[in-house]
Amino acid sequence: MRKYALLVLVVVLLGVFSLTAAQDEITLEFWGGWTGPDGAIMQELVDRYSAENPNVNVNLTIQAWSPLFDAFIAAASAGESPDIMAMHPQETAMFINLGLIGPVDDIVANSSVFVEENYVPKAWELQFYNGQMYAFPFDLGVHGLFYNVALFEEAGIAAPPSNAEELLEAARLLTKDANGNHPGDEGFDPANIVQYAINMHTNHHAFYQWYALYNQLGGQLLSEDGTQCAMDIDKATRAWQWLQDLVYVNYAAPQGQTDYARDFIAGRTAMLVDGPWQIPALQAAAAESGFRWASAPYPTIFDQPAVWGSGHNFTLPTNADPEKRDEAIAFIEWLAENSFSWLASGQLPIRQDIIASPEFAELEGRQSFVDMLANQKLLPNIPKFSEIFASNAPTPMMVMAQRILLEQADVRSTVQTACDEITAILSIP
């Protein structure tokens, strides 16, 4: 009988052990848009973390920036916002806007991680909105020039473009047809181009390139206020006018491209320009077959460097689950002390330690990258951002950007029509 009871008593407190375990287990939900070969690196992470911390679970959900974006309204507005939210630093004020996330300067001040001297300075400041502090900083990222070695080796080039001179040149001498002419030779045939210079976004990226273009020109998109369109319609128009000219007159960016670094690798486009985050399907592409790239600085097109930029950041949403706080900004910390293992994908870092250190020196293609963030130029951060630069809505910068690259449509009208649209939209309260 006593043996009896003794097991009753065993498995009893058993289920009260089990019971007390999975009360403590926590369960963290982290939403992010990584798509591409780094939403594999952070989900690395996530396991690591989840592996190190039992009681805590970090479950990753990812898709394309924009739906995640739509997809978080509405959940905050069921009240089931997830935990953590990452975003880019030019989004935030449109969730401030809308009250989903709120500040984090008090627990910055007492954190031994997000010390301001140990960042960057631009990725500090980045996190910032009328003067208080509403995300953690992560990483940083700018667009750049990925080129195919080979095929400059082929061609007789001897260095990636760093200008508009050089760009043009290196443009018709790695275009050429079936027939191997290229552009300006007797018999060249644009119907027949088995070889293109370099791709052509039709995806958000491309008004990126433009923004880039236009900022090298001196131009701004926004009045001071932020109440209406400030766009130089004259230089606005002549960067648009250099990306289209690349596709309809030099013949050196294919017309409709949808697969950008599957053109590159496979050799139908000699450069790419694009972020940081493909260097892992570079390498891999490298190891798989022997591709051979380099990175090289953003060409200088017009009268100063500029490059289109961005980063990712951490915020805490308002109304996640109170009793989670402690552990999502443990995870974030940890994230923020372990970025050097982000860095497989290629992003860039922003912590000074990890910038001077032989083991970043020792990374394939950031150098390119990292030396260009200082003209790196953000899309401005207002609380109306996706309603002019969402990516999966007809909004006034896609609209602009496919009319101008898809359709070849006249340039200086388009722009204004633009303008004026993105006007009308700051106009409304």
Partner chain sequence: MRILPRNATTYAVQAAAAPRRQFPTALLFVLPYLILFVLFRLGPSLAGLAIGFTNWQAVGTPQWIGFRNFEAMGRDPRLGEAFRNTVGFTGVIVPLLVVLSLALAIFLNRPYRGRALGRVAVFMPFVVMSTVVGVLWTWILDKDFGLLNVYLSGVGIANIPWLVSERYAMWGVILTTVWWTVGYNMVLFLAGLQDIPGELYEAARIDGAGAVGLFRFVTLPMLAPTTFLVIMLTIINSFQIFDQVYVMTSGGPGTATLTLVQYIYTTSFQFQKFGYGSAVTVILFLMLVFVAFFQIRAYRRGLQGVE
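Residue numbers count along the first chain shown, from 1. Rigid core here is just the name for the largest C-alpha set that superposes within 1.5 Å across the two forms. Source: prediction; values computed, not measured. What changes on going to the form predicted together with the partner chain:
Once both forms are fitted on their core, a CA shift of 2 Å or more is seen for G79 between these two forms. When two forms of a protein are overlaid on their rigid core, residues whose CA moves 2 Å or more are considered shifted, and G99 is not one of them between these two forms. If you fit the rigid core between these two forms, you'll see the Cα of E52 move by 2 angstroms or more.
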Given for the second form:
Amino acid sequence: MRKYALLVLVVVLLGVFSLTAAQDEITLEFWGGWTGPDGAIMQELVDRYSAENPNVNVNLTIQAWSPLFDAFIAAASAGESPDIMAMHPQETAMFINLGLIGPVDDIVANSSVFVEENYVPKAWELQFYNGQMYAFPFDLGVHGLFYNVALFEEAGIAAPPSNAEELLEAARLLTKDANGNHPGDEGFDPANIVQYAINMHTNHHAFYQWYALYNQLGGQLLSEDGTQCAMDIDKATRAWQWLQDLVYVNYAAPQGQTDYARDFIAGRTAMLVDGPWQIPALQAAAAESGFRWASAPYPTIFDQPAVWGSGHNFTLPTNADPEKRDEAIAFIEWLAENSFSWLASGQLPIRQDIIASPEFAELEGRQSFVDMLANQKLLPNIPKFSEIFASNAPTPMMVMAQRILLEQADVRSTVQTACDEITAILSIP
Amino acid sequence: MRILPRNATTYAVQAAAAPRRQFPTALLFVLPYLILFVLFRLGPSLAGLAIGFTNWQAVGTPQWIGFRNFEAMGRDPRLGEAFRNTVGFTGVIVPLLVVLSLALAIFLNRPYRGRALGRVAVFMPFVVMSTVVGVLWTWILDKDFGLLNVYLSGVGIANIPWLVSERYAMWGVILTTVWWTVGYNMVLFLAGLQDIPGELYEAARIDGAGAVGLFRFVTLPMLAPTTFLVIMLTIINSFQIFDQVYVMTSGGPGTATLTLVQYIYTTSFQFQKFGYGSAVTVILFLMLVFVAFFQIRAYRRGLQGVE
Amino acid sequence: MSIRVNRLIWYALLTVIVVLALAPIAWMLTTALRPETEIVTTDIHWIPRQFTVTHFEAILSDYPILRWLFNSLFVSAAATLLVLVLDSLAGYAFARMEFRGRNILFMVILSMLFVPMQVTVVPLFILFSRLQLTDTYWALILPVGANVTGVFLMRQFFLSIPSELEDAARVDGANALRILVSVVLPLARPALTAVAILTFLSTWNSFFWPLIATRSDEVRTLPVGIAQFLSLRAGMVQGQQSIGQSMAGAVFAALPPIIFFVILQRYFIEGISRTGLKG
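The structure above corresponds to the form predicted on its own; please give the structure of the form predicted together with the partner chain next.
Time for the whole complex; same chain goes first.
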């Protein structure tokens, strides 16, 4: 009998102990889609914060963006949500429209960390929708041009291409078949190319590139009121034609490429258009096998500079527990102040003090990306974003990109079809 | 989608031998299962289908809009493509799986050494989860460095763009699915083969039947019920194919591998049009009920013809 | 044709079949065991020139793989037990007892196979949220108890065995539960094995519902956990994905069910053939 009494006592004590422990410690649910090497960096930041703040435990959930949003929406259907939800600026309208994330103007007004002057203007503006601020900026990213220094030296190219003419000339010199012939040479064999000049995306980054080129021509995608497609078919066709020709006419880029970074590191392509998040992998290759790379701004093929870009930000879901809101904000502010560590992921800083700091100047390959931030073009932030732009669904943009680049479809009619589909989607209220 | 023995209504229609009415006892036996079934399967399924008559977006109060989602289907070209792709996939993979798994079953039913190893090997892929199968085959089917293309180039077939062309992508998915599920169907056929009495073969042999004759006049007719079951299961599962497509192509390139369930997932979760996605599910559900009904009737007719 | 030639053809065909079936799995294993530079090449060699376990070390140190593994094992085992108990009882009732609405009820149960899980997930989540059971083992186990396949298989098996033994026991005064437990179930070993294997596999392998229903590593299962570094589609991830690491994760996920199946395979094929799944 005494044994039992003792046992009961222990159980009760344990229960009480765990209850008090639970009361003292706040757990913040923090969701983000960093499934690359960036995930480990974010986890380190989270661990550091938890160590510095013993009363706060941050639970970081990482999953690819698409299933992460699936879980976010399913949770919302039951009135649940994480305390902090990371996303991209162009996706916020979708969730604002569903009522899942709320404005943060009041918080920013009282914050000593989120002060507009401390930020790159672009990074700040992107967080607004219909005149209200809905997210805290964290980083930005844009496409840039990586190049293989050894292959450039071998081909005798002094500087990375910055316009159409230079790019085509470099492409001719860098593409070669098994016999060492270049396109245009006598006996060049397009079926036997061993080295291509540049990569060509076959996923959503393909229409990101097109979007940049279309903006270089001054094109507009949607009408001002957002109810229909406003594409200038001539300009849209010119932009796509340039990309399609790189593959099928100039033989500068491989057809149906499956893995760009892999091919670039293996020397299969001499240039790589992609975001700064590739930098860690390139540095690893440099350390491992002496791979020599450098970066340059995204070339201006047409009239004016423009480059596709995006970024990450943090939102406060409306379904989150209001009692944990202050802790969530404190954590987001801490992340912003410690965002230098995040740059190891390759993403670009948005705080003026970091951009001006000597530590940042020492980071490899970033400067040419930062220089392009002013020309960054984001996809339109609209409620129906994913119906038109989702990367892993047969959206008008994906289908257009893949038909043009994989199937060599007629550009003009494919563009027209996509524009009609976009109007059809937008016309439904 | 896993090919589990998801048989349809065949058996339900046959009255089972039952000695007497045992209502209270039966209730006690069925109740524990029934509670979970109603709570976690029937309820959510009915709710899911009912959403098809609303404009629900996962949040807020759903509004009843009658058949408007169904009317909108007529103006949706993507749905047509998803339907055609699904029927095409089913039309190719059902005969392929039936013939291949039957051949494997007959072969591995021979009383020779090593057949147990053969059965285990053929079934093995089925135990691997779909996400892993998808990733593994994405790598094997890689255009430039994939195992398959490297071997194919050895016999003079160069660089098939398996998952990066509209022409081949569905074949890549079909190849993966055959590898993954042929073993399960083979086991069903093996079960059927073991039920054929040896005397039948003896008798046929005495009547002078050769190997082809034995297969045609003994094996095939005796296997008819199993064949029916396998066809039924593969049709039902093929109509609901999702996992492989989700992992390997997301329905692309273009719309080449967009299937009905992939489209239901996309419209519901990615576009937050749960109402419309559920409406498509209602159609899919009715289609499958119709297919099952039609098949059972055809099967019954066939049996009567034999008798 | 002589017996020798016959045998030769048998072994040749058998080898081809075994190799084709197992090659992809073997390829996954040997890819996980070699350095990345040896992976991205058209120079195919099956035995790695340089063996390495760095991919396994990397994922073991970066992710709570062992915790996910335990969760998967626990959930799959518990769900299997639950299904065996519930489905034996229900299957027996559907096979041997007569009650009003039995056939209709059974048809309703079977028709649930026609409703894809993509539309049931959100209502199911709302239900578990109301029950305050999201992110618990319960959320992963209970829905498996509502499965259709197991009831169907058990019913088919019970229909296929003669009822004389049961009648004899009934004459001796045994009640239905007694008959089921001491007379029928001992005969049902093969069917129980088949149901156990199929339930274990489908629970182990399920992805979408656990993704929605769990959020902490204490409950998350292996397929959901590894999904974050499994994708090999370029551009779906920012930063270069290591193929070796993906394959190492795949091996972690695939090996337990393979071992489970190899141990039980003898009973499995016998089980399926005895469940009356013959039509």
